[in-house]
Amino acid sequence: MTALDPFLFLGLPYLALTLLVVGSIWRFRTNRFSYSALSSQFLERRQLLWGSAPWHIGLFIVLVGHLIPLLAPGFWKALVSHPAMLLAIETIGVAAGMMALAGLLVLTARRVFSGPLQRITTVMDLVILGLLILQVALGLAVALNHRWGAQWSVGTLVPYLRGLFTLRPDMELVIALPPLVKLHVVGAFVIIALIPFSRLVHAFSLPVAYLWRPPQKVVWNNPRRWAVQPRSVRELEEGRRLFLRGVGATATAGLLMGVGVADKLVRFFSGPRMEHEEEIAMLRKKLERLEQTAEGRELELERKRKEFIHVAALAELNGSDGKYFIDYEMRPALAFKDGDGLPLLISAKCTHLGCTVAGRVDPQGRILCPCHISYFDIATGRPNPGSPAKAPLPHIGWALLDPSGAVIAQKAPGGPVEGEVTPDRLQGAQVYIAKRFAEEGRA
């Protein structure tokens, strides 16, 4: 974690949301006639269709794909648990992102190269277009470099974003993610903060009043249009009444259909009514989760109080099967014995997306992260070339204590062994992790 992370993932989101609400209200109250996209279709319309349509269609699909897991994470998790559905969702998302990017590039070229549009284009217009292009490009880079985001985001980004709205955000869910993902999250909040000061504010201005405003008569100052007879006001009003009737009939039919299938939908998503034994089993699972949470808090409290945390007896360790333990950062770690018969402690939290690395060492001296297939050399911590993980697993400092509690030897991460490690002194030695090594690592 860097010093900037608390601002980027705790301060910036709330700053952006505050600017969005306060800035939008302020702009509407002080300059409501600018509360629109300031349409430029009359100035140039040939490229508008080829830019606006792909941009809006692609953006709509991408936003739906982002909102569904945020609003219904359980439903989304069940949906992406099927490999075929996950592949379809990822493919549709990438295609929609490419469509949105292509539309943005056309709209940007239209702004830059069209003479009439250049005269009404502001610096903020170009800034917003640049940020949107960067944001869509980052989203595509995340989708292509960190595959199956629709699945792993349910356990990372979705809880973080939901925590923002419940005022209990967990920054740890984000800071361990790859840099591309973090840039994509920060870019979204920057764009949200700039909405009230740009053309994007038109997303909040829906032309609902058009349904009942008086008809307007458009007179074309063009000889080719003179031959067209204008429709009377009565015909326009009749057409509007028919339109409203059609909308009302469609809405009524949709409401009746919704009432007819609501019970089946509720039963489908809520599941069948539980029997007594099933309720007992569910309560037992909840109790187990509470006990696991309490156990985790006890471990965290122990690590705050004690200078040394016991890992295992040195005699219990070997070089092929690691022993799991929890380090001072409450992260999983593995303990091995190296070729000299001394402890070798290494983090078991994958540097790609935070999965727990397996404890079995293969013949090449590597341990495997099963989530996205990254191999790590236990001696150096480095991942194999071409793996999704790019950063090495950090080693952890250790201390050897004799049965009386005296320190026999110790080793900081990357440092030499301090102390006498003769076979007779190692007899009965216990392996510990030390708080001072963890604090030095944080510093």
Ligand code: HEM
Given for the second form:
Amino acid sequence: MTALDPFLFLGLPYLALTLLVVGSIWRFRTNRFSYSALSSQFLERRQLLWGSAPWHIGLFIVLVGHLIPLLAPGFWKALVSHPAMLLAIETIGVAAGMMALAGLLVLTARRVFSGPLQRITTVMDLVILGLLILQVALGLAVALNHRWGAQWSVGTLVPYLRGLFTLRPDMELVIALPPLVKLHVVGAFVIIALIPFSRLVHAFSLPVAYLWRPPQKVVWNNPRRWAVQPRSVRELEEGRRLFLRGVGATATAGLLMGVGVADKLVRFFSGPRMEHEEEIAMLRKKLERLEQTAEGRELELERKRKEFIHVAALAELNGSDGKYFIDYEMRPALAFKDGDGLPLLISAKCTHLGCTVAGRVDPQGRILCPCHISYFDIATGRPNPGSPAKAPLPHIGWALLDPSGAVIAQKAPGGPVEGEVTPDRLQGAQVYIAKRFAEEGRA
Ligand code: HEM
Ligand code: FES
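Alternate state requested, the form predicted in complex with the ligand (shown: the form predicted alone):
Now the complete complex, all chains and molecules, led by this one.
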């Protein structure tokens, strides 16, 4: 963790959200008419179309892809657990990101090179365009360099963002992530903080009134421009008719989809009653789910209460196939037997982006994180040179207890074995993790 991390991942997000709310209200109350995109369409139209359309469509798709996991993480997790769906989502995300980037570059070139536009372009406009280009480029770099973000973000960035909104932020979830990802997160909060002070506020003021407002014609009061006023009121009316037809078609499609969804909902709540068997099966499933949640909570409580938590019998462990268990922090971990016949416990949470590492040891004594192919040496915990993961998997301290519950031996992570470990004392020994070592590790 660097000294800046608490500011970047706790202070900045709340500062940005406060500025967004307070700044937007302030701007609306002090300068209501500036609440707009301050369109420059009538100064330059062609490039605007080629820039604005891909930017807005691309950004919309990307942001929907960012919002769904945040609002419905369970649904998203189920969705991306299908490899084909994951590939489709990633492909759509990257394509939309590229479209947005291309649009942004056109919009920026237009502001920089068009004479009339240069005059009305403010420093804030250029800052925002620069930041957006950087943010979208960073997003694409994250998607391409740390593949399957739609999957790994569910265990890292999604709980981090949800924690911010539920006022239980946990920056531990982000500080171990690669620099590109951290920059992308910080970039988002910088942009959010600047929304009220730039033309990005127009995102809050959709021009719905255009649909019923009588047509208005913008006329130059500059005599040199009168010659180039080709669009008559009739043409404007025609344009509006086309626009309304488009809106009508989209609304009809939306309505049809809505009717389909409503039909399913109505049937679900008031449709024919389920068969008796079906009802029993459904209730059983519900009960199972409740039991699982209760078990999870019980496990968490147990971790808080107990000095020792059972992992396995020492005789069950071996040097090639790890036994998974959950550590005091509710993270996955693996238990092996080392060359001396003693326990070797190691975290199974990959230090790259948090995937769970596989439990089988290869001939070189390494375990693999399949997400982006990082190999970790189980004896040292260190990743292979060239692996995406840079930090080692930490070892976990253990205690060996005899069948009567007395401690035979114990070992803090990185420390020596304390206690006598002769073969006869190890007979029937049970492997435990100790709360003391977990707390030492955290301190
Ligand atoms: C101004 C706000 C943001 C913009 C414009 C933006 C833009 C993008 C773009 C263009 C991509 C590449 C396309 C894609 O894979 O979806 C991307 C990817 C990504 N963004 Fe953002 N982003 C923003 C905010 C955030 C925030 C707040 C987070 C999380 C805290 C985040 C996390 C990610 C992740 C994990 C990826 C990789 C997704 C993948 O590989 O599928 N982004 N972003
Ligand atoms: S999560 Fe990327 S290599 Fe493990």
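Positions refer to the first chain, counted from 1. Just so we're clear, the structure is a prediction, and the values are computed from it rather than from any experiment. C-alpha atoms forming the largest set that superposes within 1.5 Å between two forms make up the rigid core.
Annotation for R382: C-alpha shift of 2 angstroms or more between the two forms, rigid core superposed. Once the rigid core is used as the reference frame, the Cα position of E316 differs between the two forms by 2 Å or more.
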